[in-house]
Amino acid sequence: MTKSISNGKFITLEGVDGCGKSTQADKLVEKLFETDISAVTVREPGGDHISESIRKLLLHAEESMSDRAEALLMIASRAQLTDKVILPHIINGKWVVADRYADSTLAYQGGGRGLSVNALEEINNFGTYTLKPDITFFIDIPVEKANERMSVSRDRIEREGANFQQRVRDQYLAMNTKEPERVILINGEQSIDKVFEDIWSIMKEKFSL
């Protein structure tokens, strides 16, 4: 399985922390409902009872965590979410909008932590049954701007700093270059409404909405 199946679609939103993807994911689900399309939103890590437990460990662990343990926990959370939530919805014809998915591991644990992107891709494929999004919106924004938007209270990964976030952003840009038809770059410095206007315009064209 390399693409979402049945009439369901799988859409993901990606970007550095503070880029505004969560806001856009919510707006997209609302718009799909207005278009009489049954849609649900999920977040990563999380989205399922077991996945949410892993999220707490990943984002709020007080002990030092190895980079490989972090990557494997991220993918374990994703495997649970894919099996128990995402695939069942898609098979039943729903559209799933995900606030992060497999590309986040390539960006954060690959680009940010410096782990092998090729190795992470293989483990991702195992954990997700090779499920690929129909389209991915990469909301791009300079790291300095993203930092200005983030709250003072930050989780373990958000506290890694600007250099880490820049490596994450660079990896997202590399993915856009590698898969330009799937990973669509959206200018995240625009207003919330203009960002969504760009997203929805592409959605209408790709899915004939």
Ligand SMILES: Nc1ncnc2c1ncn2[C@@H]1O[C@H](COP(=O)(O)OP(=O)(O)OP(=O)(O)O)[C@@H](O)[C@H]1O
Given for the second form:
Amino acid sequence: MTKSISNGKFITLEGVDGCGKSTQADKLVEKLFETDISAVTVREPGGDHISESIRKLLLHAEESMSDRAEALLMIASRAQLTDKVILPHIINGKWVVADRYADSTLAYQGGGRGLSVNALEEINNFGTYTLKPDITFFIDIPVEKANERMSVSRDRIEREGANFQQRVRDQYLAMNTKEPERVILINGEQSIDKVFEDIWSIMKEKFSL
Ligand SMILES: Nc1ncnc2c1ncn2[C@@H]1O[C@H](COP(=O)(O)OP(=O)(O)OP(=O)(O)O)[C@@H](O)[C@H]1O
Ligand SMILES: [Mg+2]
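Please give the corresponding structure for the form predicted together with the named molecule, as opposed to the form predicted alone shown earlier.
Next comes the full complex, and the chain you just saw is listed first.
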């Protein structure tokens, strides 16, 4: 398993829809800039032309999509993003902040859809070139609260409902239990500033900032 390469770092944000990932990703990159660290954000699924085309298919397809097709498309999008965007940045010493990454597949297609988490882990390894985040912030919030924060226009997966989201959350909680050193649970019910304070204090300690 590739642990950490070059001097760039790879940080991922995870959690159910509406927990605050994109908000915190923006704050994190801004703070890293203030700390004289060159950082970029990427979002999943998406990130370049090919990945964005896959994103449209995944989130807005009208026809019913098979669960395995959904999983493989997610991982295909991730392979493209990893090879063409994330790895080149990290090799050049940049810090990459990803708004979702491989853990999302375990949570959504594993926990949510009920596909084998072991099988998904193996396909994830192939699709990520075995790249592992240096640290993952799992922003945890009860699904009802996250639901209140979500916009009215929902994509195909966001429309799955509360039971689905609950299974997704439970899978994230299991990942935190399994890999507590990497998957850090952050209380997402707090204010935006307090959530960021928690994230930044862990960043400072982990990377000696
Ligand atoms: N800690 C917070 N307290 C209150 N509101 C918040 C908090 N964090 C984010 N929000 C608000 O909740 C909404 C969803 O936040 P955001 O888009 O960052 O979530 P997300 O996890 O990226 O969602 P998605 O998975 O749908 O992309 C936004 O309107 C944002 O301003
Ligand atoms: Mg978002």
